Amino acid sequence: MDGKRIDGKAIAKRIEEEVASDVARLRAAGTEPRLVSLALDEEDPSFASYLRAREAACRRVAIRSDVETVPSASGERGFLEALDRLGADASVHAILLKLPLPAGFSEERIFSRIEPEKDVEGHHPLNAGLLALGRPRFAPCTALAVLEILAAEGIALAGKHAVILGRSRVVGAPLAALLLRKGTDATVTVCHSRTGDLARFARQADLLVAAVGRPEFVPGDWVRPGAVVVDVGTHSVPDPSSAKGWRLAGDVRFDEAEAACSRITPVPGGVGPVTTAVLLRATARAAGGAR
């Protein structure tokens, strides 16, 4: 079975190593690539793990990372002051938001506050209509990395059957407008919420993409034998076998899809490391002036 799992961790370390030798040329002109996370001063214990993850690669590839708190009762226009204040700020090359937005957060005007030559996720609506016309600048790296992990494994997508279970505008969304790119040209269905019979358009898949948001969601039934399923979720579920009395799961029952798919993703270990490569690589460019 290990044949099957998908080494995401070996991708992430080729894509540092590429990032790492394109910041030093860019240190060595003078410019240090510097990245900044924006995010309100709330306790979240998942995001100081994630944190502490992205900074460790951030140090491993010699990129600067800052993490910019706004306090929770500054709402909404202190976020945008923020904004405002790292889009004018030249030492900072590349903006990161702490997603999902608070509840009464405005995602259009936040988004279109985010200076596009910084939105390394792609967010700002110039940054989104490239990704639409097909010439992305910036894109969310979640898909992108759903991208890289496909390429370095040879797996050929033209013709094929892509499913996305998500259309959200971090994930599901971006990564259709990617897939159906000239060039990839996969056919592409796009489920959500709305969708009637899920399992009928899943075991249609070639390649299964889970990115619902809830942990365990797809069944190994919904595979259909031989897919390729690409688990984007990340979660702690309780566990009382586990010393920490938690583990982390993905949206897909792993063991069960494991018994059917020819490549999966496993939860941790997959996409998740390689979306922070992906993101060292979009500071970079942001910092040699990608355009």
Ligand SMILES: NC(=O)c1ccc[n+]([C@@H]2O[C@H](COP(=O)([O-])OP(=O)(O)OC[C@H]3O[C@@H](n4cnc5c(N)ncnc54)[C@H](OP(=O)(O)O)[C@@H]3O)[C@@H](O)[C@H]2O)c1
The other form holds:
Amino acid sequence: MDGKRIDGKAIAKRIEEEVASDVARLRAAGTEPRLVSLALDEEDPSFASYLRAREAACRRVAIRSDVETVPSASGERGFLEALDRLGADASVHAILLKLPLPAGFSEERIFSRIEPEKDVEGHHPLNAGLLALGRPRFAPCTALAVLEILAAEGIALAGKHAVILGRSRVVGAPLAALLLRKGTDATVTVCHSRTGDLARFARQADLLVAAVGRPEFVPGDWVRPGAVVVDVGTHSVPDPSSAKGWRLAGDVRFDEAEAACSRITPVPGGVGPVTTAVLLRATARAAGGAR
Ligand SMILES: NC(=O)c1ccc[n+]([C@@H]2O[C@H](COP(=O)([O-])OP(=O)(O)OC[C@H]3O[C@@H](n4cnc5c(N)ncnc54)[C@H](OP(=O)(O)O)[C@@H]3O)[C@@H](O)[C@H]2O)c1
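Starting from the form predicted on its own shown above, please give the structure in the form predicted in complex with the ligand.
And the full complex, kicking off with our chain again.
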């Protein structure tokens, strides 16, 4: 069964090696690529652990990574001012926001204030528009990571039916645009919470991407025999059999889906590490050095 599992860590390692050589070139030319994450100064253990993993990845490729925290009391205005400062600071090449944004913050106002040349997640309307036109500059790293995985595994999509469960701005919708592009040429169906019969669509998929944000939501009998399954979901679920009392799970019931599919990304070790590697590459590109 192991032969079906896609090794996201190995794919990420290959991308990191490329990025490390790009960064070395940039540094030799006097540029220190720098990524800054912007967040409110609130306690968030899961963000802290995500940050630690990302900081470690940045260190491996010699990208400078900082976190700028905005006092919660300064509200959306403080956040926008911080974005303006980072946009104007020539030592910052890439800006990342902690999502979801705090309740009451306007996504439209905030996304529109990110300097487009530093918008490595592709949130700014200009970057989102370029993606919609099929000419992506920066695009959400998780969506790009799915494409990266399929390419690394030699999975061609021309003429295939891709079914995406989820239409969010950060995963489902940009992934649909990427899969539809000329050159990738999938036929794409996007499902969401108002889709009537999810199982009917899922069972038609040559490529089934789960990005619903619900732990172990997709049962094995939604997977067409031989389909490729990409599981974007990341959740910690209670697990009394584990020493920690919890384990990571995706949006897919892994064991059931693995039995039916031809290839599948596990959680952890699938989309997550590739997403981080793609972010590093986008940062190097923003600093002027990516291939
Ligand atoms: N591995 C990574 O690097 C990475 C990165 C980002 C996110 N994630 C994970 O990916 C998952 C999705 O993230 P997201 O930000 O896209 O989540 P999101 O913003 O909550 O969007 C979820 C999408 O799923 C749809 N949905 C929710 N419940 C549904 C149901 N019962 N039936 C059909 N559709 C349903 C929603 O439909 P509506 O639009 O109709 O509400 C929405 O389009 C989460 O588990 C998140 O943790 C992983």
